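Here's a solo chain for you in C-alpha cells, the form predicted on its own.
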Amino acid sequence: MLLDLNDYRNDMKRCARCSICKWPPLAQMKSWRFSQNCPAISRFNFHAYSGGGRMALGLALAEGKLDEADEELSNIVYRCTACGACDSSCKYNSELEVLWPIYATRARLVGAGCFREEHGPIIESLRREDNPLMKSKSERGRWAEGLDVKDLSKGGQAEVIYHAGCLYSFDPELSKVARETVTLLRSAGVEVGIRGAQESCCGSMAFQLGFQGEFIKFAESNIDDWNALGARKVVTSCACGFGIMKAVYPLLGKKMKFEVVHISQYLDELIREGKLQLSKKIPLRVTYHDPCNLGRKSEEYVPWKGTEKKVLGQLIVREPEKTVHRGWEGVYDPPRDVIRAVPGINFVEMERIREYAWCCGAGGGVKTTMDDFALWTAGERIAEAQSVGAEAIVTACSWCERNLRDAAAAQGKKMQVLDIVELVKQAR
C-alpha cells in the first residue's frame, strides 16, 4: 500500500496552522492581486480548504475523531486540485509533508467506501475502457491513423515509445497535438513507436482520487509493457503521466529499463542538437504556464522511514536524513528554452511561476467533477497572463490546455492557448 494516513501523523501534528501554505513565499510575491497560491482556499475562503486545514482533517481521521462517511468532509477533501502549491510553499522553510497526507486522506475515504458519487463512472471507465473519460478503448489509437509511425500493437519493438495520454488520444480538438508530436519526432530522425489501441491510462487520476488498487494495476502494466517492448526512452506529452511516472512509479519496486522524458525536454534536446530547425517568425507576445505535474510534482518521491528524536526540546533530528521534495527539481527550463528558440517570439513571465505557479484548475479530478471550480481557477490564470500583456498562453499539458481554453471561451476572454508542440510546429 502506497498511501497510509498513519504514516503522516507526525507531519500532521506538527503543522502549526501558520497559513504559509496559502501563499507563495514573500520573496516570490510581485503584487497583492496574484499573491495567493491555493485555488481552494482562494475560492472557498475557509481554513479547512487550505493545506493546513486538510492536515487537521487528516489528523482527525487518523485519530478516529471524524467519520469517513461525513458528506461535508468528502466535499472539502475533493474540492482540491492536488496541485501541490501548499506543499512547495510550506517547504520553503520546513520539512513537513503536505501533499501526500492529502493523497492519503483520499485513500482513507476510498478504503472506507466513502468516495464521491461522481467518481464512480470515472473509476468504472478506467476498469472497463482503460481511460477515465468514458470512451471506448477501441478508439484510442485512431488519432494516429495515416501517420508514418510504428504501431507496436501489431508487433515489433522500439527504443523510443511515444505515450500520448488519454486526453490527447480522445479529445478531437487536442488529438492533433499527438499527431504533430509524432510528425516532429519523425522529421528529426527519431524512430518512434506507439502502442496504438493498446496504450492505456497512466493511472494518475486514480492515484489522485485515492483509488490505489486501480493505480497500481495501470502503473505495473505500463512498466511491464514498456520493458517488454524494448523501450529505452518513453516520451509523453501528458504532464500528468510524466509526473506520476517520475514521482510515483519507482515506489512500486519494479525495474524500469527506460527513461521517462516529457516532450518539452525532448524538443529542447532536438533543437539544441540541430535536428529540429525553427525558421518561421511568430510575432506573438506569449507567456508560459507551468503545469503542476510537469513542475513541482515531477520530483521522484522518496518516503521517509526511520527514527527521529528532539534535540534541545524542539529540533528534529532524523536517522537516516530525510529527502525533502520542495518542487525545485521539476521541469521548468526546457519548455522555456523551446519558446525562446522560436524566431520573433516575445516571451514574458507571469508573476507566479515555476514551483510557485498557480494551478490551471483541472487536476485532482476537479475538471471532471466540479467544472465550475476548474473554470474559475483557470480564469484567474488567464487574468494573470493578461496582466503582463500576453496574447497567448503556452503550456505543456493536455488538461491545462483543455481547461484554459474552456475558461477563455466561457468567460469571453481573448486569449490564445497553445501547446508547446503546436508552437514548434508553427515555427517549422
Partner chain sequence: MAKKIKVLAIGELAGNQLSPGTRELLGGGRDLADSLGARVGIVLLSESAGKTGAEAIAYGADEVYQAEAAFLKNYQPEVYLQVLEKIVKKVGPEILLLAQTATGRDLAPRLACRLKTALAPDCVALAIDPDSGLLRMTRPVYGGRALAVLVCKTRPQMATVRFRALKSREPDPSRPGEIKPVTPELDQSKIKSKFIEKVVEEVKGVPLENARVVACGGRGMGGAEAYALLEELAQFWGGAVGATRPACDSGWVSSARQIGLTGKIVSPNLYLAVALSGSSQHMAGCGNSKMIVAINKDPEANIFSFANYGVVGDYRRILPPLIERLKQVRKGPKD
Given for the second form:
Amino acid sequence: MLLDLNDYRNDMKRCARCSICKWPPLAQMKSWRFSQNCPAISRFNFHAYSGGGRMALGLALAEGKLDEADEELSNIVYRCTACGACDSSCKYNSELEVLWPIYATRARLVGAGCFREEHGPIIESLRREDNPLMKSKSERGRWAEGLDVKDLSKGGQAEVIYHAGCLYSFDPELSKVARETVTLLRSAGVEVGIRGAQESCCGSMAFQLGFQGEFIKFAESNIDDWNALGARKVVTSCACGFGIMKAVYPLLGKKMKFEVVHISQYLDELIREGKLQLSKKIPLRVTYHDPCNLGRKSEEYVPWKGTEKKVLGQLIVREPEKTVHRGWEGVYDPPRDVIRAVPGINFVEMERIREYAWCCGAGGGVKTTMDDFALWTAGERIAEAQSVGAEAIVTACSWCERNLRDAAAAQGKKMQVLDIVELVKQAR
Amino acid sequence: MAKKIKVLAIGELAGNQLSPGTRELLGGGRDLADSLGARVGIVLLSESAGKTGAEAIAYGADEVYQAEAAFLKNYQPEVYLQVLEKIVKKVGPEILLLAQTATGRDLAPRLACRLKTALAPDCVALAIDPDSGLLRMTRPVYGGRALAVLVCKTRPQMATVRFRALKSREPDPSRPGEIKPVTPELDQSKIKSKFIEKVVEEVKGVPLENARVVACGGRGMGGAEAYALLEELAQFWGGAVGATRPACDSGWVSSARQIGLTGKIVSPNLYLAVALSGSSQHMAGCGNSKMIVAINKDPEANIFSFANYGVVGDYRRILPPLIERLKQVRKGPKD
Amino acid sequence: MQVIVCLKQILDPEMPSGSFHLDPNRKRAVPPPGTPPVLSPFDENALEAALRLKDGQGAKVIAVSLGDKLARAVVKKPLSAGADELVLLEDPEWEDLDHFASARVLAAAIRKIGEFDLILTGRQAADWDAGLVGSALAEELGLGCVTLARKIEVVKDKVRVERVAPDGYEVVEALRPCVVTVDSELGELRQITMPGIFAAKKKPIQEWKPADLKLASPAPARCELVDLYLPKRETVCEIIGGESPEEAALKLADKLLEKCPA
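Return the structure block for the form predicted in complex with its partner chain; the form predicted on its own was the one displayed.
Time for the whole complex; same chain goes first.
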C-alpha cells in the first residue's frame, strides 16, 4: 500500500520539535523578511501547522489518540499546500520523512471518510470527467482545435506525447500555453501527438488530498495508455503532473516504457541542440519561481523498508541504507538555462530558491478550497520578486501561474507572470 | 413410500416453453435432490400452462405444481406472492430456488420475508455440505471481487441463481413425474400494484443478459461509430453488443448497454472484450463468462489476466479481417 | 409530497484492485487508507429519482442512512445534492445488520418520520450486492414494491414506474405510498456543487438511536457467512500473434470458429 501512516511511526516519533522545518537553513537565509519557508506556519503561527506539528498529529492518529472525525484536526491537516519545504529543510539537519507522513495523514482521514466536504465535488469531477475542475471531459481537447497535431484519441501512435494537464487544457487564459507548446515543438521538428479528449488528469490533486485510491486509478490508466500509444517520451507542461509522474508513478510497480520530461527540460535540450533558436530581444528584468512539483517534489521517492538499530545509545543505523530525498535532484537548472538563453533578458534570482523555494500557495488543493490562503501565500512570493526588482515572474506550472496572476490582480500589484513557454515563444 | 419433495423450484415461462433459466434450476435442483435422496418439485404459474408441465418433468422435475388463471398472465408481485406463499408453505421444501431474473429478483426477497426465512441472491454455485446436509450457497460480493459462502439457519434455504451457473439436463420425455394442478385464489384487497404494459425496445440482436455471445467495447474504441464493427462481429453468433462505463459516459452507447458493476451482469459463453482495460468495475459484470477473448493495444492491460485468448494490437486493424473471415465461413463451405 | 430515500454507506466498490483486502477473521473487506467510503451508487440513483420528482412536481426529500461510524462527509452528500432533511440511524448495535434486520430498523425510522408518499432506495447495495432491503422494507411496512425502476412519475394516488426488463421495460402502477428500488439506468446523481454544500450546512440532521425507535436488540442474522474468499483465477491467456495484425486476426477467427461456432 502506498500511504500507510504506520510506515512513518518512527519518523514521526523522532521529531525533536527543533522547528528547522519552519525555516530554510540558516546558511541560505538572505533577509529576515523572506526567511520563512512554510506558508501554513507563517500564516497561522501555531506549531501544529508546521511540518513538525503535523508529525505530532500523525503520530497521535496512528496511535489511536486522536479521532479522525475531529473537525479541528481536518482544518489543520488541510491548511497546508503540501509544498514539501518542511521536508527539504528537515533533511538539512536530520533524515526524517516529513512530507510523506503529511500525505499519509490525509490518506488516513480519507479512508475513514473524514475528508472535507468541499473536496467531494473535486473527487467526483475526477471520477466523472477525468479532471478536478468540474469541466466536461468532452471539451478537454478543445485547446488544440485548429492546430496541426496528431490527435491520438482518433487512433495511431506517437513516440513523443504531449500531456497538457488539466489547468492548461481548460483555463481559458492558460490554454494558450498548451497551444504555444505544440507550435514550438512542431517548429523544432518534433513529431508530437496529443491524447485529445482522452487525456486525463495525472491524479496529482487526488494524491495530494489523500485520495490515494483515486490517484492509483489515474496513474495506472495513464501508464497503460502511454505504453499502448507507443510513447518513448511523455512531455508535460504541468509541473504537478511531472512531479507525480517522476516521484510517485514508479512506486506503482508498473512498467513505464517512456521517460517523463518537463517542457522546460525539453526546451532547454532543443535550444542547446540548436533546434530552437531564440533571436528576439526581450529586455525584461525577470525572476524565476521554482514550482514545488518541478523542484523538490519531483525527486523519485524510494520508500525505505528495513530494520533500524540504535548504536551508542542514540545513533540510528538503518539496514539497508536509506535513500534520503533532500530535494536536490529536482529540475532547477533547465528552466533557468532557458531563461538565460533569451537574448537581452535580465535574469535575477529571488531569495528563496531551488529546494528552499517558497510555495506559490496553490498546492495540496488549497487553491480550489481555501483561495484566501492561496492568495496570501502568492502575495508573499510577489513581494519577494518585487524586492529584487523583477518586472516579471517566469515559472513553469499552471497552478503557480494561475495563483500568482490572481494574487497580483487581487492585491493590485504590478507583476507580470509568464510561463516559460510564453517567454520562449516571444523570443522566437 | 414416495420420497419427500425437498427441492422446490419456482419456474418461469418464455412463451409456451420453460425459460432457459428454469431448465437450469431443474438440472441443478436435480443434482441437489439426488445428493439428498429426495424429489424435485417445480411451481409454474401461468395463464395457460400448455405442455410446460410435461417439459418440466422431462428436464428433471418429479412433481409440477401448476396454477393456471387469467390473472397470472403477466408477472405481478402481489398476485404471484399470494399464490406462491400458499404453495410453498404446503409443500414445505428444504430448498427453494428461483432464477436471478427481473422476476426472480423481484419476487424472491418478498417471498423470503413472508416465509420468514433468509435468501442468498444471485448465487453462482450451490452444493450440499456432505457433513451437515445443509445447502452451501456461493455468491459474488463486493462487485465480484470476493465470493461469499452462505448457510441458511432458517427454512426453506432459499437462493436465486445466476443464469448459466447451473447446468440443465438433456430432456428425457420418458421420465416419470406428476402434474398437480393447483387452483389459485386471490385476495384482491392485497394487490397494491398493477402491471400496465410491456414495452419492447428496439435493440439490435438479442438482449444482453440472454446473449450467448457478447462483444463489448471500451474507452479505446474512440467513438460511437466504431461500435458498428462490434455489431457486425456479434451478428455472426446472433450475439449482443455491450459497452464499458467510460464508453457509455462518453455518450457513444446507451447506458442500457453498460456492462459492469453499475450496469448489466452478463455471463455468455463467449465474451469479446475489445479495447477495454478490464477494470474491476467492468469485470464485475462479465467475469463469469465462460470464455473471454481480449483485443487490446496494451499487452499489460488487466483484461489479459482474465482472458483465455488475447490479441495485442489495434482493434481497427484486427476486427475488419476477423469479421471478413467469419463472413466467408458463413457463406461458403469450409475450405 | 414527501419522499424518503434510503442510502447506505459502503466501501468504495471502485477502489483499485490492489487496495481490496479481506479480513479473514471478521469476514469483511478491510477499509483501505486513501479510499473513502461512498454512498452505494444505486442509492445515489434513487436520490436522483427523488430530486427529479422534487424538481418536477415539488416534494420534500428526506434521506435516511443506517449503520455505525457513518462518515459525515459521505452521508451528508444527499443534503448537498438537494435533499431537505437527513436522518442518521447510527449505533454500534447497527453495524453489520443482516438485510432483514436492516429493513426492520429502517421501517421503524420511517414510521417515526410518519408522513411519506414514496420510499426510494437503490436496486442493491454495491457491497453485498443482494438487493433485499428495499423489498423487505416494503414487506415490513405492508406496502407495495416496484423494483428496478428507470423512471418514476407520481400521478394522483399512484406511482407510475418504468421497470427495467431485458428487452425493454414494463410499465407498472403502484398505490402510494409504496417502495421503489431504482436501477442505474435511471441516471447518475447530479454533480454536487459548492453552493450546494454551503446550502446543506443549514439543513436539519436528526440522529436517532435504538431507544428513539423503541427497538429491541436486532434479531440474529438468518444466514451465516461461513466463508469469504478471493476467487482464484486460473486462466492463462494464450496470446495469438502473427506477423501482422491481419494475420493475428485470421488466426483468432479460426480459434473462435473452433471454440465457439456460430
